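Quick heads-up: it's one chain on its own, the form predicted alone, in structure tokens.
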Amino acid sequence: MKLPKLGVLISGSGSNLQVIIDQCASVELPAEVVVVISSRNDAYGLKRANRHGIRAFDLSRNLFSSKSNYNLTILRILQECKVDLVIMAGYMRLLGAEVLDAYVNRIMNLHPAMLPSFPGAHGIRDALEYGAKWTGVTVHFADADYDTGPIILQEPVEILSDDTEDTLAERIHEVEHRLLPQAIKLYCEGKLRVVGRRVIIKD
């Protein structure tokens, strides 16, 4: 059986990337990571990809003359690698229409909060500073705006009275490492259907 091919976009350590790679290798996840693209040349996730023999690209934004050229390069790499599903795992940039239009409902984003609460780049810090009692993790399909696409899966995380940003982030990452592979698996098994803003999960 032909396994769906995953392209993973990162900006940092790539801990979620590592979980995906490990689950693909153990056949828990019926997919294959074929390419990793980073928005930063110092992202440790690039080393993770290299360690596993996965094609890896440093596409720092400052290497490109325009956003359009940047996004067209991402699209070219994804298409050359015959990627079926794109995973934004800690990718800290907004994808342009060049990529979004080619992969409608085939780009998953991971966010460390219960959307629509606390969108943006600092979801963990914002929930903590707001004094919220609960936050969580959201996996959703990406669209043209930050953190607004149809929601696939969510799981809450309690904010404890003595939490710091680091302690809360640690518990959120534990949930991310379960929830993102679960969402990918549902997609690979053909169990996700998007109807308007709703994602229907088939039994």
Contents of the next structure:
2 protein chains.
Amino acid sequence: MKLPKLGVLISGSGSNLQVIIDQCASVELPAEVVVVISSRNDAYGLKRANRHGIRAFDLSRNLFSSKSNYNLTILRILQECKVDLVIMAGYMRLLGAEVLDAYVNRIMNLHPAMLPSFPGAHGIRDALEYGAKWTGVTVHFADADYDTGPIILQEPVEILSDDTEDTLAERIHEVEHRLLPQAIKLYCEGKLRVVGRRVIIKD
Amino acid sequence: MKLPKLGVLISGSGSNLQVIIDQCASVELPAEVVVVISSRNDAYGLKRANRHGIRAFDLSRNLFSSKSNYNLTILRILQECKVDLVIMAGYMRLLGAEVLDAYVNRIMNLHPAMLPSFPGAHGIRDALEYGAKWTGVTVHFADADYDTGPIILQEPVEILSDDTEDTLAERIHEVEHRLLPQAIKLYCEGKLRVVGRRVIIKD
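For the form predicted in complex with a further copy of the same chain instead of the form predicted alone, what are the coordinates?
First the chain shown before, then all remaining chains and molecules of the complex.
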């Protein structure tokens, strides 16, 4: 059986990358991570990739003369590695049309809030500062804007009265580590269908 | 013991008004509804008020020459009835500064979504059309904008794959009927404190 090939985009520690690698190594997730691309050269996730013998690329944006060249390079790497599904797991940049158009409804993004609430780079802090009583985690297909694409899975997370950004982040990350592999698995099993803005999940 | 006096603003059927009236009549809610004000003369909630011997006012906006006169009339009725806490229960208009300034952090609004997601007049439909997997209910203090004030209580509601606006609304209303009285009770027991954007709930 040919496993779907995953390309994972990161900018930081790559804790979600690690969960995906581990679940692919077990029987839980019928897929394999074939490439990791980081937008920062100091991302710990690059080390994780190396440790598991996965091709890893430091693609810091400042190494490129233009956004277009940057995105075309990402696209070429993904195609070179025959990636079926792209996972943005804590990837802190927007992908350009070069990549999006080639991977329509095949790029998943993970967001630490219950979208459309608290989009952007500080979803956890923004929910706390807003005084929300609940926030959550969203896995969605990426589109040209930040955090607006069709939603695949969501799960609510309660904000406790004594939460700090750290304690809330910890509970949100727990949910992320469950929800993202679940969404990838649904994709790999052919159970996701996008109809307009809705993602239909087949039983 | 002097019970806190509630003034309830409605625009429609008043099902949340009925829940509040019923809970005030039992021992569950230590408060009394002293006046109901409707922004529509055909609101069924006016009949509910009459049936329970509660003063009821049809304050259709088009009966007034200006927004300011409209809001000043609401304010005078609330003050005349010595209202302590104002409840917007399906009230589809914005309150003016005349009322808001006199009742700072003493006006509760009920919204059928997990704010700040899906504000405005069609919270349930908007969540469905967005393709969200979860929505919810929010009780918050009203401010000068729609649906932006400090949040008192929230509760998530899952959107099911076969939900229509009606089936989702039914489950959301169930949560509303629980959450709004709970928020009123916390207020009446002196357990709510507003600090910046956050509402602290005392144990």
